[in-house]
Structures are given as C-alpha cells and as structure tokens.
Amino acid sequence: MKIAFFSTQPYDKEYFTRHNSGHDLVFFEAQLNEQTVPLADGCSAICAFVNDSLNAATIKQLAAQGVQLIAMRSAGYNNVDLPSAQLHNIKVVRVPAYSPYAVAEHAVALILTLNRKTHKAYNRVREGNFSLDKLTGFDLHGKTVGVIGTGKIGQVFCDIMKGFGCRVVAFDLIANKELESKGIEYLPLVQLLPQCDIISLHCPLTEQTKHLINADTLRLMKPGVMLINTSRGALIDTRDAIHALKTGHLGYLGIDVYEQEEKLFFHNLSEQIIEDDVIMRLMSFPNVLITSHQGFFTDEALTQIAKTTLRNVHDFEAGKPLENKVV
C-alpha cells in the first residue's frame, strides 16, 4: 500500500523506514491541509500526526482522492473530523499505546527541572557562577500530588510519584481499582485542587475537558501550586494561566504541550520573529517551563508508534479486524 506521510520530522523517516516491509512510503514535510491535500494523490493510505488538520473539507478531498484509510501516529485524534470519515467511508486507526512511560518520565522531568531550577544551575556553571543564591527547591516527599486522569500514562505517573513518597490523589470518571489497591485516593475535582502541591494532567482533549484548566479552576487551587501538562495544550486556558502566574497564585507551569502550537512546535524558528504574544509572554516567567512537546520522544516509544502504525495499515490491507480502529 502506498502511504503519505505529512508533518514528517527525520526520525519519522528512521522509524518507519526502519520497520517497513512492503509497503510504499512517501514523506512530505508539509502539515496536512485542505490545500497539502493533492500532495497525496495516489495514495490509499495518510499517515498524520497530532498537528495536521483532518477537517470535513480536507477528509472529502482525500476520499475524492482515493484515500481509504487515516492512519494516525499518535494517541489522540482529536483533529480527526470523525463524522466526515464515516460518511466519506474512510477508515481511522491509530496508536492507542506507545510507551505510557516516556510521557509520565518526561512529567516528572518537569517537576524536577522546575523545582531544582536544574537548566538555571547549568547555564549558570557554564559561565562561572557556582552561587546557589535563588536555587532553592522544596522536598518532593510528603508532597502531594493531583494526577488528573488515569490512564496507562496517569497510572505509570502516579507509581512513579508513590515512589518519592509523596501523597497521590488523582480525579478521573471511573476510578482505577488497582491504583485504589496502592493507595492512591479518588475525590472529585473541587476537593483535590486545593489540597495539591503539585497538578499533573493526564487526561484526553474533548470538549468536556477544553480549558479545564481556566481562571475557576486556577482559583480553587492552593497559592504557589505547580501545574504540569504533557498531555493535550486546549486542557489550559493559558491566558488563564498567565493571569494566575503574574499575580503569583500559580506558582510554577511545566508544559510539554501548547494549544496554538501547530505553528510553532517541531519547526526551527530561531532565525524568525515569532508571532504568538501569548507563549512569548509564557516564556518571559521564570518560573515556566516549556518543552515543544517531546514526551513521547524515547527510543522504545517511536519503535512502537512505527511497528503499530504500520501494524494497522497492514491489517487494513489483508482485510484482518482493526485492532486500533477509532471509526
């Protein structure tokens, strides 16, 4: 089957290259798009990622070009029109699971770097300064911890917090037993806010969960609490977010994920001005920190987004049930 790739970055290239067998990959830089679209004539299969856009009048173009099958190599399609793939009769899969434990890593890597302030000790080294004035982190142990859904990754996350000896309550609409079995306490989310040092957020984008996140939410939290998402960036109102770090009620943020960051993230722009006062101004805090959404980026997580992602086009091919079908 021959496959477009869009938004190819040069370890998807290695990847799926790597793992392939049989079928025709094409890789085009380009995001997918209603006008990227022709980029994939004739070809059965697209393969996107988190930032391309899936809308009705990009899928009925792909249909009208053949396209039978979105394969997604990530988790979530929230930018997938799934109505417009039923109706056109093209099929979406995707890879429901990577490596839980390269984004619940990279979590706690945030925390860490946030609160030993680890990036500000190395540039300072770098130059000659071996003072520890404004250094000065707390004890992650005793700490409390909010994991706000619990899936494979937000399971994987609060192990690794019970590990530092910290308290882990977590909010999610059905309570994980096995975690209840570890101590790890469910309470409604108005009860865990105030209660948590340390806010992690593990949980899908849907319109239920949009700006979870926002100035109510920020409100009921504790004074100085720090607020982590590697997850989807729309779960943050970060204008929200931006109002609460400058009056210091929002103590510290660690995002590996942003809500307009189809623009921005993946893409060198060092040498550009860059048009988005909104992350400009997050990058401004000292107290923010922002990766461009590399949580997923382990070895052991890109070999298994290749071997599922061409695992499920190949199914697809034979006619074989789809494991990982989304509709």
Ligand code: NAI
Second form
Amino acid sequence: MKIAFFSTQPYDKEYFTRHNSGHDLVFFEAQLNEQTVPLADGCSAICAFVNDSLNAATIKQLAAQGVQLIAMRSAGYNNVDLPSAQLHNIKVVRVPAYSPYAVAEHAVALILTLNRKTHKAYNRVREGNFSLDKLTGFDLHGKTVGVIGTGKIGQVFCDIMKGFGCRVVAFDLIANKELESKGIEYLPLVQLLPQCDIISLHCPLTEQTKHLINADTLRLMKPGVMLINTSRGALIDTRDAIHALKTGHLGYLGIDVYEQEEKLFFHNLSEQIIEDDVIMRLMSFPNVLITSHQGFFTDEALTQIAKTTLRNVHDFEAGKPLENKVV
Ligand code: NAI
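Having seen the form predicted alone, please provide the structure of the form predicted together with the ligand.
What follows is the whole complex; the chain from before opens it.
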C-alpha cells in the first residue's frame, strides 16, 4: 500500500523504514492541512501525527483523492474530525499504547528538574559557578500527588510516585481497582485539587476536559502547587496559568504540550522571531519548564509506534478486523 507520511522527522523515516516490509512509504516534512493535502495524491493511506490538521475540509479532499485509511502514529486523535472520516468512509486507526513508561517517566523528569533545578545547576557548574544559592528543592517523600486520568500512562505514573514515598490521590471517570488496592484514593476533583503539592494531567483532550485547568480550578489548588502536563496543551487555559504564575499561586509549571504548539513544536526556530507572545511569556518564568512534546520519545516507543502503525495498515489492506480502529 502506498502511504503518505506527513510531519515527517528524521527519526520517523528511520524507524518506519527499518520496520517496513512491502509498503511504499512516501515521506513529507510538511504538516497535513488543506494546502498540503495534494501531496497525498496516489496514496491509499496517510500517516499523520499530533499536530497535523485533519479537519472536515482536509478529510473531504483526502477522500476525493482516494485515501481510504488515516493511520495516526499517536495515541491521541483529537486533531481528527471523526464524523467527517465516517461520512467519507475513511477508517481511522491509531497506536493506543506504545510505551506508557516513556510519557510517565518524562512527567517525572519534569517534576525532578523543576524541583531540584538540575537544568540550572548544569549551566552554573559549566560556568564555574558552584554556588547553591536559590537551588533549594523539596523532598518528594511524603508529599501528596494528584493524578488526573489514571489510564495506561497515569497508572504507571501513580506507581512511580508511590515508589518515591508520595501519597497519591486520583481523579478519573472510572476508578482503577488495581490502583485502589495499592492505596491510591479516588477523590472528586474539587476535593483533590486543594490537597495536592503536585498535580499531573494524564487524561485525554475532550470537550469535557478542554481548559479543565482554568482560573476556577487553579484557585482551588494549594498555593505553590506544581502543575505538570504531558497530555494535551488545551487541558490548561494557558492565560489563566500565566496569571496564577504571576501572582505566585502556581509555584511551578512543567509542560510537554502547549495549546498552540502546532506552529512551534518539532521545528528549529532558533533563528526566527517567535510571534507567539503567550509561549514567550511562559518561557520568561524561572519556575516554568517547557519541553516540545517529547514524552513519547524513547527508542522503545518509536519502535512500537512504527510496528503497530504498519500492522494497522497491513490489517486494513488484508481486510482483517482493525484492532486499533478509532472509527
Ligand atoms: P488512556 O486512554 O489509557 O487513559 C486516559 C484516562 O483518562 C482514562 O482512564 C479515562 O477514563 C480518563 N479520562 C477520560 N476523560 C476524563 C475526564 N473528563 N476526567 C478525568 N479522567 C478522564 O490514555 P493514555 O495512554 O494513558 O494517554 C493519556 C493521554 O496522554 C493521551 O490522551 C494523550 O493526550 C497523552 N499522550 C501524550 C504523549 C506525549 O508525548 N506527551 C504521548 C502519548 C499520549
């Protein structure tokens, strides 16, 4: 099957080429949108990532060009207009789980870096500055950590934080019995927020969760709280978070995702003027740490993403049931 890859990075090409057997892979650096959709001409499938725009117009055009399958090489699919895909009889598949460890461990990396300021220490020491002034952190042991969304990633994150000796409380639509048996307590969101020293978001972006973290929910949090988001940018109302950072109510913010990330993340813009004033304001805070959507970025995860995506395409071509079908 001929598959057009959008938003291709060198590592996508490397891992997909390594694990491919028999498909014709065409790689494009361009993001998929209404302007770039003609690149997929002659392809029966397209492979897209988190910042490709699969809106109604793009999907209509894909269908007109004969595309039958959208293979997301991600777990999230909030950027795909699913009713349009159904309308045009295009199947959508994804990679539901590739390495929950990759993302959960990255959330922990953000916590440890913000807390113990290793990013600052690294730069100081390289410049011969061995002072510890303002590098004070806090023990994670004994602190209360709130986990919002205890699916595959949230569950691994809970286990890691238990290992640090934290008290872990959770909010989800469905309580996970295994976690409860390990002493993790499920609480309503309004009860969870005021208790936590650290809050980590691991739920998907849906209509219900968009701007789940806003002025009202931020106000409920403990002063000085650390907020971590490795899930999707729009879970947080960034302007409200900036306000809470300015007042000092939000003590630390660690994000691997950002609501307007599609124009920024995965690109080297170091020689350009960045026009997004919101992210520039965020970057100006000493207690904010931003990584550009690299939670998934481990060798194990990239291998699994390539293998599962190619298997999804193979199953579609062979007319087999689509285990990882979204619609
Ligand atoms: P999952 O589907 O296994 O778990 C999601 C959990 O969130 C479920 O337990 C679900 O019940 C819960 N949930 C859904 N709606 C909720 C709501 N309104 N309030 C509270 N909880 C709710 O998903 P998984 O694999 O754990 O991934 C979580 C998210 O992580 C993905 O949706 C994706 O956005 C993000 N992600 C980020 C990556 C990165 O590189 N930074 C990589 C992979 C995923």
